[in-house]
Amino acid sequence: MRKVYLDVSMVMIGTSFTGIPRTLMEIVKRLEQKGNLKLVFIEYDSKRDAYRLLRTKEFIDFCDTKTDNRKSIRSDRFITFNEIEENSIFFDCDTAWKNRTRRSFLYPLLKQNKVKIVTLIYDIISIDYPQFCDKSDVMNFVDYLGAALIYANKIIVTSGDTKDAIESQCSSIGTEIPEISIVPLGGDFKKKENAEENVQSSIKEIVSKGKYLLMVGTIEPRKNHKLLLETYQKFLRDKINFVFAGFSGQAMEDFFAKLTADPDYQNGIWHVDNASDDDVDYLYKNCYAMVFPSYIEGYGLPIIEAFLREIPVIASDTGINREIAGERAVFFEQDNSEELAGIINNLLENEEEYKALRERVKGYVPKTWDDTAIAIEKQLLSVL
């Protein structure tokens, strides 16, 4: 059985299980369940400058329940970088650029020891859109991507848009384009029974106030929440409510100052920053439409989450949004609040058009996480 090492250091110290951590957890649960690979989960220990071996069952249980029992996951056994054996696979699918072990150091060492390297790259936003990223993250990501392009035996991406972006970067700097395979992400997240019973009363109160547009995602510059606030304040006040559901990110002080100063704040326009999965599900199911104005996304899971609930999507006209949404969504020109308001007003005034938009998303069937795991397993096993 092929042994696969997974450095999950960032998941082990993380506090949020959305985005990449959430994706990693869904994938590894299924890889372990299939039983065709021997998964070895490891966590970097800076005091020993070595990897701590994690208990497989306990880590998989953690991925499934997200119950914070991480102390029980850590064993007392360690391996050095050189003890990762020949012909095993080192599979990077965590936020590896944030790891204290720089891949420009680790990858050549693994390569020298004839370890196969497979890297899952979710996006290269830090390279193509550095203005939306922390400066240290940009520098660390340059190191990570450069190492992957030089040393990885295979690169996996989740979209054609990311594949194109990597190939464009390679062409611009005259680097040989590596083997890149596309594996779309799943969208069938596990649903809880009686989930509505767990919804906060404050969330139900928001829903009771009338029709609302929903934006789901961390409040950060690249998500372009400011466009929605501008659209509400200039064109849609008293016509429809707005709900922003997501944790507060960095560099959004001006946005929050304008949001909280609005006379309709908490009574027409809301920010929900403590929403559980059940709360978000309830907000999706009851919204008029989901609006997705991002400048750039790695994948755009909120679009899939909306479609799964047969909710219309109005999205910025970007390559990744077009790839994920296809003909099901309505698109508007990036940063054009007047066009966005026009689309929304038209739907509000023309019930038949709104019904037709809802019809577009009926019966939507996404890729499943089983599909994703099967495809990734195939890619791992193909590395000779």
Contents of the next structure:
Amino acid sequence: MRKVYLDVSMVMIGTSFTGIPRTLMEIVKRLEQKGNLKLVFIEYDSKRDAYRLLRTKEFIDFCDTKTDNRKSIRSDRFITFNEIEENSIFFDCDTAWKNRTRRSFLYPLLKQNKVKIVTLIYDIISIDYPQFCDKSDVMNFVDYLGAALIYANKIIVTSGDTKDAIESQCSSIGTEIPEISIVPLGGDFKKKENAEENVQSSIKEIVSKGKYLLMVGTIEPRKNHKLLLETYQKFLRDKINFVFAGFSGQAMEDFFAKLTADPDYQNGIWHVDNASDDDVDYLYKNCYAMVFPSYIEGYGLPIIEAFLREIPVIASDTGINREIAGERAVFFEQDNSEELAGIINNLLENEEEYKALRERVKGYVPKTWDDTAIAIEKQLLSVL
Amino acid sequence: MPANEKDLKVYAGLFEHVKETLKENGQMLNCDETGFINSIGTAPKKISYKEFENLEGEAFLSCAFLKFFQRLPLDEEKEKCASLSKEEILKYLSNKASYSIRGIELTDCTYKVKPGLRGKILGKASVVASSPKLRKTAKKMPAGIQNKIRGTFR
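The form predicted on its own done, now the form predicted together with its partner chain:
Full assembly next; the chain just shown is listed first.
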């Protein structure tokens, strides 16, 4: 059976399992279940300057249950970089640019040792929109993407938008375009039973205050929360409530200062930090619509999450949002609060139009994680 | 393994694109290109001084920070290093918690660069502080306190 090495160092020190860690977990547990590849999970250890071998079963259990058993996952066996076997596959699908083992260091070694490299690139926001990112992260991403472009046998992306962005980047820097395959992510997350019983009372209270628009995602500049706040303050105060659900990210001091200074803060406009999955599920199910004004997204999972609950989506008109939402969403020009307010006012005033929008999202069937895993496996085997 | 010239052009192309995009958006990239290019291919632990001893000024500083810590220097760190010699900069960096945490070994260097007591203590403390449970708890603390903790172990 073909060996596939996965460096999961970042997942092994992570504290939250949404976004990329969640994607990695959904994929690997299915690959392991299929049993066609021998997955070898490894974690960089700075004391030994080597990869620690992780216990497969325990790591898969962790992916499945998210129960923190990380001590039991770690074995006391190590391999050096050069001991990654010839003709095996090194599949990078974690947040590898944050890893201590720089890909500009590791990939040439692997290549020299005839290891096939497959890199899953979720997006290249750090390259095309560095203004929204931490500059040290950007430098690390340049290192990672550069290495992937030079050394990867195959690059997997999750959207046509990211494929186009990488190809355009290659053309502009005059380097050969690598082989890139698109594998969309799944959206069929496991539903918990009795989820509503676990919802915090404060969340239920917000929902009880009346119709609200929901925005889900980390509070960070590229998500453009400030546009929603401006739309509320200029056009929609007293017409509909707003809820921002997401962790507080970096460089958002101005936004939070404006938000908390608003007279309707906590009584018309809320920020829900540290919401559980059950809280977010409850907020989705009860919202009037999900608004998604981001400048750029890697994938736009909240759009899928809203559709799964048959909730209308009003999104900024970007390539990735169009690709993910298709004809089901309503789009507005990026950064145009007046147009956004016009759409919302129109829906509030015309019940029929709102019903028609709800009809559009009925019967949405997302790609499944099983589909994703099957496609990933096919791509991995194709490099041999 | 040192990258060849053709490969370095890929990294340089990406760097320049990022720098230009930031400029168009009214932001500056606080990183010298030569410093960045010299950080390409750095090993995680054993770092050879030969790889960057010939760099000067901003290039040396950017490169040292990227090689050791995979981050750019903060304004106050740049200010602090502005008047220091290369040897003093290396000693300053080796006394940071992150140097011990990462277990960095600077090789091919004639200067005596070893983590100081502060670095060693914080390095040991970080083992405890980096437990996922404690980090999860810390993430619930106010942003100011979180920044203070991050700064201590930087």
